[in-house]
Amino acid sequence: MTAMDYSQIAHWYDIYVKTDIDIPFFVNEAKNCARVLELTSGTGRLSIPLIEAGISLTCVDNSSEMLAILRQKLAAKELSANVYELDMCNLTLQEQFDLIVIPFNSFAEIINLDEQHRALQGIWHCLAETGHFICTLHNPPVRLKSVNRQLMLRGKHSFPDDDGTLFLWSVEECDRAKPGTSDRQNSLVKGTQFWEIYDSKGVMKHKSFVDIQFFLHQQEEFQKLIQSHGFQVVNLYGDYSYSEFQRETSPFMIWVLSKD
């Protein structure tokens, strides 16, 4: 099982996610660099943005559907970046960056401890010397309060020209260590998005799922995990406006890290 099908919702993504909160500290970041690696780039979330301020970037995801989605985007505001279809475990580029950024928790979806081993020697090698890398993580504490086996509304979104709505559900739970079993399945979370749209009038008009699972990591864990390649922590914020890391109560953790 992948983490999530993406072929299944590129034709609904921009749609239901709109958050922009990570935009401006990701802007900050690249505004003096002058090679830019998105991992994960999707259909352009952040991407466009990048560009639109003057941002030399590169785009890599490994989803087709996804990437046809932002090639449109960027053809319609004639903007340029260079794009690939590649799996972030298996990195072929050859070029250096000065910044690589991982956005919107996606690191989590690397659910297979050796890939994530992977995805970290291709970042190592494609990261120049003085360049910082940016991996984006759910805070454990934070996030499992929410993974509690309940079918949640997750949100319900309008279609441009008033064309019906969409209303994304969802329900998750975390796996439990069993005697003898690794502690890393204590954060496996694992659970199903389910769409379901209304034309204008309220009638249903589809319906459909998708499973997903992805990893919480665990700060120790994964600082350990990083250093096993080489890289040092320059910073650890727990949301975009920069604030400084609160194990319990901060939404996110935002690792910037260089090589030793």
Ligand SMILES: C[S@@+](CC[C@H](N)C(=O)[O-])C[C@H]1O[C@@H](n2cnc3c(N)ncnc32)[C@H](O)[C@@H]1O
The other form holds:
Amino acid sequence: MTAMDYSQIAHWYDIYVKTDIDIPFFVNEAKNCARVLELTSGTGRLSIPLIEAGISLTCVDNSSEMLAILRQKLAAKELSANVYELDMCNLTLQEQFDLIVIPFNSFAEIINLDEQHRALQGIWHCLAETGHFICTLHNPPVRLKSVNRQLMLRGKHSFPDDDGTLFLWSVEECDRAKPGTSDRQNSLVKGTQFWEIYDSKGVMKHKSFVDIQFFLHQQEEFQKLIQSHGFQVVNLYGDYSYSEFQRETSPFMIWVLSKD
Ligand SMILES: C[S@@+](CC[C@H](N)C(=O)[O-])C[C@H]1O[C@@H](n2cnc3c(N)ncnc32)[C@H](O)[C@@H]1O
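Let me have the form predicted together with this ligand next, following on from the form predicted alone.
Once more the chain from above appears, this time first in line as the rest of the complex follows.
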């Protein structure tokens, strides 16, 4: 089971995901690394700035539609990277990297624990002995604030050249609500995204929905998971300004991990 069918929304991804808050952080982390592997690179929101900063990048994603957009961007900008269509839970790369990153909380898109173990095993084999693995996750207490079974407007985005508007709505619920689930357990969020597109005159041109799921790792549970694969915690930041992680208030858990 997958977290989300990106083939349905790949062509809109760059319209609705505009954030750049993590880019200076990753450029800084990658700047002295000879070989960097970005898992879940998608359409290259982060990949392009990394390559433009002179980093030798290998991109992995399992969506051919997302990667097709990344390849178009690379060609248009005359940039190069190794791009592989691969499932991060079945990494078959025969290389080792000084830095491996999973940006944008995308490890959460592996919703099955066995597959999380397989992904970590593959990452371990691809990580150079002195390398670092940076895994970004949602911080459950903060992320759960918007998981409330209410239909919420997540964004209103204009198409280029005043060619209409995209509205993204979603509703999310969490198994945390089930009896017997404690605040300290991992949990799964399930939801539906609703996509509406209006032309410049306000006439609806398109309406569709996509089901989504993602995993919320608790700090202690994730630490146990990565330690069971031999990873050590070098740092845990709560945001992309290198702030110390605060359990109740940090937006993210940004784990910097090493092999020893
Ligand atoms: C939210 S997008 C993030 C894309 C990009 N990293 C960014 O920051 O904009 C998540 C990406 O993860 C990819 N993905 C999800 N599960 C994956 C898996 N098991 N293996 C490889 N890629 C996966 C999706 O295809 C999608 O491109």
